[in-house]
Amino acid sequence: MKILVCIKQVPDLESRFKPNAEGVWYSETDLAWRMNEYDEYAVEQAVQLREKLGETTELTVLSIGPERVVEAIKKALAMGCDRAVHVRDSAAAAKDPWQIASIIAAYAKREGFDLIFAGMQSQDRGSAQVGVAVAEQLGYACTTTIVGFEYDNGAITAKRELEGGMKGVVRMKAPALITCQLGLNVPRYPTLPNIMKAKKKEISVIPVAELLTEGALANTTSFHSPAKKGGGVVLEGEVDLLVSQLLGILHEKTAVFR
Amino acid sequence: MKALLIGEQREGKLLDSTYELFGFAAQLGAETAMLLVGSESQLPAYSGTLYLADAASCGEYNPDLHKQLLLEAVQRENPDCIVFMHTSYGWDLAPRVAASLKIAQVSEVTGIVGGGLEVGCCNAKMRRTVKPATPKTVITIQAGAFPAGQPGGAPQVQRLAAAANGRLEFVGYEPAEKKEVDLTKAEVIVSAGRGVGKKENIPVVRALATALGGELGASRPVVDSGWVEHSHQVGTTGQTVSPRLYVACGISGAIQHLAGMKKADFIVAINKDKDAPIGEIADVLVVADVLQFVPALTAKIQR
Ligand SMILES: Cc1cc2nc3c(=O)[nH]c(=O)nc-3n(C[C@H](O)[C@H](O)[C@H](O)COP(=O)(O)OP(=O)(O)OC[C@H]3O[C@@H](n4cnc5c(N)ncnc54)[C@H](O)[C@@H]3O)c2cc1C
């Protein structure tokens, strides 16, 4: 059995961000990088099913950007994968959903994989696209934001999130690609005995010239700080004078002292 | 312009979202038709045209069947765009129809901005502005973001029917966990984030809602780390509440926790990131450390 497991590589989201030169999406100067958190979920499912499955299944985790993501990859090594792709792009970032699916699907139905796992969105861009973009590209069966999964022999049970904290039981047969959300498992730290295995680990590098055939559908006009709505008050200074200027505003506009 | 929504039944209730789905589309001064795959004895109150499959035929949550029917509506209709409200069935729907018709998809549009589709983006931090380069487009909306429309009338209904079945098979509904706290009726809710750092933090945010005379709330991560129960969620996949006060403490201020809280009277953030988009919404934002201020308030409000 085959399984793919895709990984973004995203900025701290606590940076502060600033535009780029064309000011369409984030200057990466000063940035720190982790993986999607989502796509932690992805990889810690996809590695228990490794582990559960044994030696003849393989799983390989693939991640598209520029040099930089390789750490994303080799943490993803080091938390159980057998193998990484790593599609060298360095304009990634100015790619659409539709282009980035395109791009894992080719790779894909070149490998044939039973089952494909992927985070539910990135945490900088958001689009929740991706993962199910590739499904349809490749027609494969897909559900999306799942916080529980079960295999057995071909057949998924999968558990989706839905909205007051209900969820939603679903089944469906491999081939098939399911979107990872919060919750549904606790990502391992990867050990050092681990990281240092993962480095064996082969990674494959694949120029994206070579799986890119299509273009955007939609572009970025403009990325910004969003405006400003005005009426909150900033604190900032010392500990002691925070506390008694917020006991004074708590005390003046609303009533919980009273 | 012609918008096609598509409306949202739940366990044959109609969703109260679907009604923000006009009022996007009247900002968009869009014509409207609707697809709603549901029950009949639950369709919302407007007089377009109402494209309505069976849920009892076709499931509530059928996405391969669901496609169908949609390209089925657009194929009818021609639509210039195609809009969801950005939920669980929204955002799963969406770009397989997008995919089947190769044309753009902006997902969880928060405006309309002189010819283009602001997006957020960075948890919320910052904004897109997205333009499509197809003729037709795919959107998703987020809920909250356009005051519902209320278009009145009864729907000129048009039946559809799906040929296939789906490759999906719905198994059932799992209720919500039970709610052992109540936060709905809490007068004063302090929460804890991420930002609280661990598990053995909880105590310092839980002493000043016991200062305050209030209840712990907390975001997802806590409660999905084990570090509170599920029932102190605040948020979309936790509890909508409406305190006199929320405190939010190293909580980053996602649209997911906000659609929770931001009914609060009066919100108090506490965030080392002054840029956090909680900022956004609190009327104020401390910039210090939890662990530093947090038990300094609590101290100077128990004296
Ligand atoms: C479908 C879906 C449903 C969801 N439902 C919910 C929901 O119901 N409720 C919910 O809360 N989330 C929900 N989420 C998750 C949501 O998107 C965010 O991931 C989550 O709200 C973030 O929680 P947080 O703010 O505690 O953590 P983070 O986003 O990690 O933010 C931590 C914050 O703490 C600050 N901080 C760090 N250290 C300190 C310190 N020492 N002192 C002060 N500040 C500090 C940081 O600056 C940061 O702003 C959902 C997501 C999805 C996709």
The other form holds:
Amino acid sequence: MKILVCIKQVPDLESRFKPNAEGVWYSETDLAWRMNEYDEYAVEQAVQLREKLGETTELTVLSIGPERVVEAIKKALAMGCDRAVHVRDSAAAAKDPWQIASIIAAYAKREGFDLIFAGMQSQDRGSAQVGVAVAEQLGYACTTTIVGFEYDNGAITAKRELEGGMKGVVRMKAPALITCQLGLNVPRYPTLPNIMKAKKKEISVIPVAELLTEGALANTTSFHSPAKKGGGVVLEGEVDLLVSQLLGILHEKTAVFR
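Show the form predicted alone, please, because up to now only the form predicted together with the partner chain has appeared in this conversation.
Shown next is a single chain and nothing more.
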């Protein structure tokens, strides 16, 4: 059995973001980088399945981006992935979700993976489109935002998080693609021995031009901070007085009573 897990390297959310020179994305200057949080759940689930199925299963991790993404790849290898693919692309941030999905699908088609795991969404772009777009291009069954996963001889049972705290159960057969989120598992911390083992694992490098033939369907036109809003008003005093003050504010500043 062949399993693929897709990861993305994203800035740490504690970083100080500012627009780049073109004003269409964030500047990468002085940012700290990490594996996308949702992708960590995908890696953990893929590794757990790899451990369950044994030596007959091969688990590959794939990431798209410049040279720096190798650090995220090495973490996935230290968590238990067998081999890695780095699709080298210095302009990955400028590509839309369909193009990113096309790159992944092109590689997956020629390798013939039975299962593909991915994070629900990335923490920087947050479109939640790449996983489902990969499944569409491959013609795979797909379920998203899973918080429970079981696999038995090609049959998949996944529990999905729905609105209002509800859960849905999806059953499907491989080949399939699954996107993962918080609550599915607890990602393991790479131990020192596994970090050392990861240094000996294969990382294949593929130029993005070898896989991408799709043009952009969408372009980011601007990147900026949200407009600042005024602070709230704190009312203090007796209830009768507060009610009178609140009604006065609503009459003056809103259309609630108009």
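C-alpha atoms forming the largest set that superposes within 1.5 Å between two forms make up the rigid core. Remember, it's a predicted structure, so these values are computed and weren't measured experimentally. Residue numbers count along the first chain shown, from 1.
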Is the C-alpha displacement of Leu13 equal to or greater than 2 Å between the two forms once the rigid core has been superposed?
no
Take the rigid core as the frame of reference and indicate whether the C-alpha of Glu22 shifts by 2 Å or more between the two forms.
no
